[in-house]
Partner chain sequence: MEKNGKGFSMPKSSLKSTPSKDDSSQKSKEGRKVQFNNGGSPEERFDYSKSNGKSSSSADKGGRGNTANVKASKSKEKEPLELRLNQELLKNAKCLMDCEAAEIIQGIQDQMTLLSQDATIKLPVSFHKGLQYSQANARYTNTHSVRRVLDTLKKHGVVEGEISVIANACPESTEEVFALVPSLKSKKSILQEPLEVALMVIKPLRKVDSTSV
Amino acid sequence: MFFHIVLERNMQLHPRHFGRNLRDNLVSKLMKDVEGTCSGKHGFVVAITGIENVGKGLIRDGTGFVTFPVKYQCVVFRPFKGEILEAVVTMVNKMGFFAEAGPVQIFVSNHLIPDDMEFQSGDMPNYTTSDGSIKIQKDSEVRLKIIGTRVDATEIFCIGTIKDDFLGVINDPTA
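That sequence in the form predicted on its own, only its own chain, can you share it?
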């Protein structure tokens, strides 16, 4: 799920960036350092939408660097248990398959795939129904439900299922 939140960060800036464009340099460094990162508490930072406040800088002894407290608004992505997501399958093996929904990687075990789907090995491993009408393989789009998350300091891992109503393949790349 996406949230719009306010975060704070202390940014260090080298003296060569001081001058007329100080604020612009600070904002571009903040975007470069923060966008695309993950914090276990808030989730994946998708984009910075605005700067609320840049505090007074504090000169670091001996280095010349200045530390500015910056308060900014950003959009974050944090998956929750029970959430339904659409994802793209990245890898299929006999244990299940991995899919990506934006920055988060989700594993769907073969126990959480409908019983009528069987693993087919070969040059393009996949899970196929007995009549061959539905196939899950690399680059297939699937709708899945998150049944568990594990949060580390810099990463979020998810376990999903497609063994429920209205879940499964949305778009087959071979069709």
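Numbering follows the first chain given and starts at 1. Only a predicted model underlies this, so the values are computations on that prediction, with no experimental measurement involved. Think of the rigid core as the biggest set of C-alphas that the two forms share within 1.5 Å after superposition. What changes on going to the form predicted in complex with its partner chain:
- Relative to the superposed core, Lys56 shifts its CA atom by 2 Å or more between the two forms.
- When two forms of a protein are overlaid on their rigid core, residues whose CA moves 2 Å or more are considered shifted, and Asp165 is not one of them between the two forms.
- Annotation: rigid-body hinge motion between the two forms, rotation of the minor part against the major part equal to 14 degrees.
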Second form
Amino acid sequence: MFFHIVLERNMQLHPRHFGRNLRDNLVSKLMKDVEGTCSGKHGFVVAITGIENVGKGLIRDGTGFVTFPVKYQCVVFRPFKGEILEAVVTMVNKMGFFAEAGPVQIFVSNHLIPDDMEFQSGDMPNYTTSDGSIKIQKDSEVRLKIIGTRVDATEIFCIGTIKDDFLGVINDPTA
Amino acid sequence: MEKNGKGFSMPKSSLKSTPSKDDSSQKSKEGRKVQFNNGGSPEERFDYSKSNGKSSSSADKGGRGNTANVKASKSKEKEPLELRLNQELLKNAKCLMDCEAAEIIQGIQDQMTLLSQDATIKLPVSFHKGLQYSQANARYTNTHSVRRVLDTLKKHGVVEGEISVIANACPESTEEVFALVPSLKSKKSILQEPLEVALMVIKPLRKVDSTSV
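What I would like now is the form predicted in complex with its partner chain, since the data block earlier showed the form predicted on its own; can you produce it?
And the full complex, kicking off with our chain again.
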């Protein structure tokens, strides 16, 4: 889910950026460095909403670079175990399907798909119920529950299930 | 005091006891093994590579998925707490509903189009994906009203993370809420009525979806 959080970062600035546009240069460097990144603790930084405080710069010994501690507010997206999400299916194979919710990839194993749904291969691989009433294929919207998260240095990858109550297909693109 | 006419008394120390009894109690203590379930184990040990469509490697993952299913059912008691426990990790964070996030991110995009003098500032992919996702899931016409209504549940012990899940899921009934957020089941008797009222109030605030059947 989305969070609005205050984070802090030490920004290094080259002296060529000093002058009356120092703050603007600092902010644009912050945005270039931080937006779009992902950390294990905070998740994906989707957007910076504001700068709370820029501390005093300290000149680093040996180089002319100056380090500024910057506190900024941002919107982050971090999935949690037990969270209910609505995701769009991106790929289906016999092992399960991949879905995307915002910047996060989620994999749902065929063991966590209801038993009455079977894999159908073909041009458009899908999982279908025996009576053909419910189908999961690319671009289907599904409601799933996150049951596990794996945190990388730059990415969060999730495992989900649709085997519980009130989970499964919301919207079939072919309907 | 002299007792028993013997002229001495055996000091009774709580520390001293017959050696044989000591050994047996120690042995019984050594014999006891206390096992703690490692809550985070199955998911942390997964080794899924990035969007891998190869069947050979994903076959192994299918097997691991099976064990995860068994372990997930065993650790179900811990799963409902995850939303609560993880709130501590983001202590200073405000939990946003998808509709609130959509408003904020859209506002930033509007600002960027107005103020983008620096051509090198390009909005990253995760920004667009986040915007698209939040707009798709922003299901209410009036975000502030929904927030106000659902915040009344806080006095019954519902945490922010759970409120966000309820708002994002747009549940039709309290049964759905308790199924999707198992951590609220323990307070079912207290929450049943206020939750029903809250759902009734926010239902008319939902956007009419033309694609729904």
